[in-house]
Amino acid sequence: MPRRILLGPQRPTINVDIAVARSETGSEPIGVISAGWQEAEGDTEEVQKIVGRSLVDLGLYRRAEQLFAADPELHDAYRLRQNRLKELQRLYRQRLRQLMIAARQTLRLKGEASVIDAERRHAISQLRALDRHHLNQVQKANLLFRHTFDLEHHDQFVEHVAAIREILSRCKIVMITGGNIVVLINRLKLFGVDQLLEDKDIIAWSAGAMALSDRIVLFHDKLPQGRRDPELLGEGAGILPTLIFLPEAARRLRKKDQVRAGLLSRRFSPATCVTLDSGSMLLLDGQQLTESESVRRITWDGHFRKLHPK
């Protein structure tokens, strides 16, 4: 079965070369996905050092952007999804907003638990028909943008599919880096790459484990600004269906908030919310959990425990 190794941050800690050490795919060259660095996707000369490995990087920003440069036509229906998109998370954080404040109220409360714990189940039940409804809404919006184009019989969008399968069959593993998990998960998706790394080794760290889900969950407790309810961006790549990554945890969530963590971890369940740091690993033989390294889950009750393989 295909290796997935998913690791935290690389700064400070790097721990990329020994995920490639542990893959044990022998000496062939490494497909990399790195369009979450957007303009300096490519720029893997550091990483290619620290792997010692040859590097092959299969460009989906780049591709992307000549597509668009090409044909204004397909540029305008895209940044049109996009706009719509937008607004569709907008509106589905000020209806979330209520209902998270509605449901950490209600887990707080004190009482005969036969009926407060009817309310809580409730209260969680809503938050997970919001989230499903945006859900909905967001792949209305992507199948809206495929039916207007017919990407399949456009020749340029064609012929980077073809550089794109090329350069996968010749590379075993293939290696995701972080940055912006929007741009990332929207080139993975636009070319199909997502489902082309299903019989593949993976490497991922950051945003790239994020899109390896099968749901993408923004998150950050500690902005300037204030906290930010833990949000549904849309779907990942599906490819490990069972985990919810959390990349700096210990950055940006209030670990001691029990109440809010344990509301992150039933609000997604039955997948499993766990923690990237830089310095973990997580290995999976296929779905097969084998070895956890510096990785927490949490649990339903706000606690974050050592994540253990079944």
The other form holds:
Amino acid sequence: MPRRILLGPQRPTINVDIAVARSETGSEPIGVISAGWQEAEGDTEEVQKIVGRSLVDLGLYRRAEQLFAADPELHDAYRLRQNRLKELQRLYRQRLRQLMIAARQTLRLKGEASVIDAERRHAISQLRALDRHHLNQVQKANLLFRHTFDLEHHDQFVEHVAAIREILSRCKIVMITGGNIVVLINRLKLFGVDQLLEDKDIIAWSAGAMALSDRIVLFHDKLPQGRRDPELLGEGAGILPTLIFLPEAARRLRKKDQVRAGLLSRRFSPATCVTLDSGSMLLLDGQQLTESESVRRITWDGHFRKLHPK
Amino acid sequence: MNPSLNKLLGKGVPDEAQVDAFIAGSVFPLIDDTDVTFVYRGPADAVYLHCWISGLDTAQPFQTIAGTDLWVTTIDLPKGSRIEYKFELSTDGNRKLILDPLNKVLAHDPFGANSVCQGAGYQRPAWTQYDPDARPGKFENHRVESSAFNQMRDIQVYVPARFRQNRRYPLLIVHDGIDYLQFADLKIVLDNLTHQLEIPPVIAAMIQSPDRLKEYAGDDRHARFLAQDLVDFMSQHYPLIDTPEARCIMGASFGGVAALHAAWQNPNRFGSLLLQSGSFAFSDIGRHQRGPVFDPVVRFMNAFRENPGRPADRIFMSCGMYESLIYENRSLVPQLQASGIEVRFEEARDAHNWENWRDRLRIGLSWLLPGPAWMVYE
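Return one more block: the form predicted together with the partner chain, after the form predicted on its own shown previously.
Every chain and every other molecule in the complex is listed next, the one we just looked at coming first.
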């Protein structure tokens, strides 16, 4: 059963070396997906020194840039899709804002539970409905892109996919770094790599972990211009569908605001919202949680509790 | 009277040892909610407090405490305030300005240093202080040939950590850049905000004029230097995003005037401006009262007010409530907005000084140049 190890940011505490040691030992190279680092993709010397294994980057960011540079038509279609996604996100954000205000207000209400509970449930179900709607719209935009542009018969694209498959065939472990989650998930899906990871041992941190869920949730309560409501970005790879990963939660979340934290947890239920701060580690064999270190789950009432293996 | 002072004097005239103990056991100035009591100990004919705050007396006299060598004066300072000050000692007909000997908190500027009073509720922001986790940017020195000034100009360029030639960066032009680095901790701020992903990695050109009161006062040569010589030089030497939105000019005081003037003279060249305590003096009728150095500023501002155009799409302005320029800055906001410019204006309980400008950098820079914190999970 493939092992999945999820980590928090590798600064200030590095634990990717421990994760590698906990994985299947062997001498074969580790495949790396560092597309989230964008232009810095492949700058893995530091990681290589830490883990003491040879690394082979799949080069998803670079490959996509090469494709776009060589084929303006493909680039245009891709940009069109990205613009459509941006607009969908903007519209979703606009509607989400009102529903979030209503849901928070409802959760803060004091009074007779028999009256208020139904209102709370309904407020949250409205949020979930909007999230589902947004997810559908994003899926449609992605499908439209795939239908508009026949990538399967695009020579260069096919060559890149073959090269990626060849690298993956040599690697039992795949490491997915943090970085820009939007870029990372786009590149993973562009080359269909999300479909090729099912049987691999995976070590992923921060954005890399987020990408493995079935839904990607963007969040930050402490931006300089003020907090933003957590937003669904779209589908992840779907390898760990029951978990929503929240990297750097200690820095990003207003943990003392229990209504806010509780709403996050209830909104994405039945998935469990789990924090991944620096130094955290979560081990799963297949879908089965086996170990957890410094990882917290958010409860419906907004508490951060230790995540125990069942 | 301040409670600790009251306690000292409660049992009559304190002896020297009691005064010593009081001094050793107190943090000066004494802060009790919004009452701030300044204390000086030593011989003098008179002592005055100078804090360069518009609205307060230029020199507020201290009173002696009979039977001691203590001098005290109290002012009302609203919560969250931060002010800089000096004491003036008058002895045998001689007057001199000194730092508060009992207060080690200082702020520096090109003219020296001032003592700092951090009123109740003021806290120096954490992001203005060195963070060992933040990867440091570095500096590169260049000489830029200026056709506008017909001479070479030295600049320092801040290059962010993890700089890559194959990436494109926004350009930030900083008036009085060396002063910003020295007195407003700009390097630490850029390192920290970049590390926290609150701004994108930026290339920042620090410029320092040899004659700022002239060149920053609405001088067309300076506007040409910025828009042509400097931007061209920077584009040739660094991988910059080649759009107005990715070019921002910032400056404080006369530097704010220079930034606004350069953008006004060169529409569509710069997308955003960060203007701190801009010396935006103008006159509605008659002569202004600010002295001849402001003549060109007033000429420019009057022309600007007549025909503001659209110097940039977004402008962040900040000004201290305790500086005389607050009126001019407040006046400018609606006019810029009426021109279709997106404006954000922040007032602070502070005065015309570098630490005020330092403390507003996070909100200003992250608004004009939003970072990728929302999407990047490292």
